[in-house]
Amino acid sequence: MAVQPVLVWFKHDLRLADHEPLWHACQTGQPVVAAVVVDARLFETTALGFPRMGHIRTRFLFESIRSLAGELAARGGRLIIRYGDPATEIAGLVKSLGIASVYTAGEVAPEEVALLQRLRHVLNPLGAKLTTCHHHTLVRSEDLPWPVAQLPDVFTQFRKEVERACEVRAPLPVPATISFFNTEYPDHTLPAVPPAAEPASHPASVVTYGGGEPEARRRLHEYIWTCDALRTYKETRNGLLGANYSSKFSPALAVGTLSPRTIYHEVKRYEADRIANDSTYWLVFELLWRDYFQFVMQKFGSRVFHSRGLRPAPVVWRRDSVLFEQWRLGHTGVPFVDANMRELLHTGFMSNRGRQNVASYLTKDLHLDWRWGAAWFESQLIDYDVCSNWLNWAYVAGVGNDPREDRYFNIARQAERYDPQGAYVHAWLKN
């Protein structure tokens, strides 16, 4: 009987610990074709006239992939790397190397969605399988109390029942072994990543590590054992400045080369040989919140998109160039919301308090258009996933979930009450 490889496609998942569909490609005993498609639509302009993805967010997914090439190297495997359509170049693939089944992640927003349907219509005639695994998540979606489509509209709701009702299943550890199924099946050649992104030296840069799943492994004990941060997480995580008021996982979450279960057991291992208090609850609080936006778009789907959100009614937003340039570039003549823009536009970072406000002067000061907030978000952050972002604009915009509170930010008190010595703005405003 002739060899049938089997392929997983890596895609926000550039790992081997804890990795699904590494792991289900190996229990079948075939040898592991492992390959990556960049999709050429990622490096579209957008109709505000910049990218879909910018160069600062570039140059962090393309360390991932080279990390993981690495990875598979130092096994005795190959990462093939392609450009252009997902579906086309995986079909190539399962075509031109006889592939009898297809691993991936599993996916839960619109398009992601589409362009998995598409992947299986084209796979059907060439006899291969397409196999999906949802592992972007804490709890999976198997796990939860009640179905997706009856998913609760408040976090609270949900985050009480989970707690109650669910178990954070075990990470699988990276598998033993790996047979790969090597070949000459050419690579193709990265786009080029502009000299503007390349690392900032900026002295105020947060974010200290770069892609792939090594230096993620190193943040992660870092921050939790070495600087032992994760005891006062919940008191310093509404900081500006340093690379240790908050974990700065999300980047790893965002392009999977951390999992957030094994975030989860790391906390769990600290909490037993340390100390549990309120910031190791507030930690696994925020995984809540990350899976509870993937949960909400998988039930809403292509309606978060809209202008109106999830609300029920139609919602009317300015939309006036002009000053969404100047909120783009960090030129709106207040501070505070200046020197959060000048550190995105520079890092492709910002803290989680910076985005709040930065959101609620674009929605509620200048009543722009929330979506185009979203998009620049999307463009610019090296943390950028499509379920956090979009829903977190919406929510701050008021149509996202639980839209009864007025979540607009005096910013004057926000900037006195989080930066009151002006350091933060000092910092990104001094040139």
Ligand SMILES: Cc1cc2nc3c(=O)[nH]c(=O)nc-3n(C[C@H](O)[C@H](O)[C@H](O)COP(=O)(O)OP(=O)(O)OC[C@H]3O[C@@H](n4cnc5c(N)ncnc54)[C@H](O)[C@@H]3O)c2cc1C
Contents of the next structure:
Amino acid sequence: MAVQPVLVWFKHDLRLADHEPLWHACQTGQPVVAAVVVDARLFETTALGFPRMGHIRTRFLFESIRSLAGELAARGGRLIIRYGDPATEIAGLVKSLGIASVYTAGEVAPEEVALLQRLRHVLNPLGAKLTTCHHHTLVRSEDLPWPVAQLPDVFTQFRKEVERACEVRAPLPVPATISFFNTEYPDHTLPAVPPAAEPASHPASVVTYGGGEPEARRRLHEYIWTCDALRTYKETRNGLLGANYSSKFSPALAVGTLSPRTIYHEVKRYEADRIANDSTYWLVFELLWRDYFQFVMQKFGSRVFHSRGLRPAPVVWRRDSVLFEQWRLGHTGVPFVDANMRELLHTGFMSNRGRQNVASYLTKDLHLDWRWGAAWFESQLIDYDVCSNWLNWAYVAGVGNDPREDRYFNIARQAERYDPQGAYVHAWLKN
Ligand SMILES: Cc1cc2nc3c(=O)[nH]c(=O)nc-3n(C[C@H](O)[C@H](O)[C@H](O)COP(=O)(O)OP(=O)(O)OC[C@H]3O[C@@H](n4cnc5c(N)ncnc54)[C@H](O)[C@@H]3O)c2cc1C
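Switch from the form predicted on its own, shown above, to the form predicted together with the named molecule and output its structure.
Shown next: the complete complex, the earlier chain at its head.
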């Protein structure tokens, strides 16, 4: 058989386990080239004056990339790290190394889908094939009981049908042997990330692990087994302080150092070994929310990003940059909002309870454009995921696809209920 290397293009799936593109590439029997391209567009400044990807998020991403490079090196391989336009970079690699096939994850969001289309277009004349594989959800879209175009507009309907009709497939193991193609193809130096001015090690920081698959696995084991925190997840999940009120799996899911199927099967193992209760069910329930938003994005595409969201009629939003800056930097004068916004600013994370409150405050009290809030979250969140972020925002702003949904959070009442002693506000506003 003639040697024709195949390329695995890693994106937000920076892991070796349960990695379909890598798995299928290895099945070809051809030597594998592994590459990642950091998209230069992420470093652009938005119209709102902040970078599309802020430095805390960037640091977590780069840690995950470097960790993947280390994992591949430990197996005798190499991760080629490039920076720029991914379609150009991948095409450049294909041309120089005589690559026959590119394996990568499939996408659902418009920008990512457009990039794949562009790449396909440039690969065609080079005679190279682009294969996209499943990677991001618990349930595969082809296993759903409806075509994605007919996805229900209400989550509960989606969940009940999926629970009834779908099985979560077993995660794939790391390929036992990966035969690598040796190449001296140069790496790019990644943009410098400023040292953490306010380290993620802030005393009230709740995400206790760094980028990379081993760290994500460590967290999975710690949360489920060592701390036994899954047992009480349903009761603690609305918390605000500490590592274990919720799983904190979202940063690992966002960069793909952990797959949702891996989490699911670990939950099943825990249920068989220790206890199956409302809490173990609820973690999977939340992962189904995540799936749902991936499919909603696939169904509606770029409509998600309109000011009216998925609503038929236009919605008028205020555009007051002074109010927005106060919200963004945690200076609204409403302590519960400000504490949450400062946690986000300093650590790149905020609890789900916090997110719902600050999003409601921006859209329902200040009446500011929900997309401004979503753009700031995009810049800051280490767990930023295009579908989960933009669709949760649309949902709280009342412009999502669920016709029954119009949520308002009374901030004072929420603070009283979820931070009765003011410990959370104190932790973030004390100085
Ligand atoms: C305005 C707003 C923006 C958000 N932006 C994001 C985002 O960019 N990325 C992101 O992963 N989540 C986002 N969420 C959802 C949710 O807040 C986070 O997933 C959760 O807080 C992450 O913490 P955890 O991993 O400890 O969650 P846990 O409570 O332990 O839940 C386990 C997993 O379930 C999934 N999940 C839980 N709640 C949701 C939800 N509402 N929507 C989708 N998935 C969910 C996540 O993958 C999470 O890791 C957003 C929510 C709101 C209200």
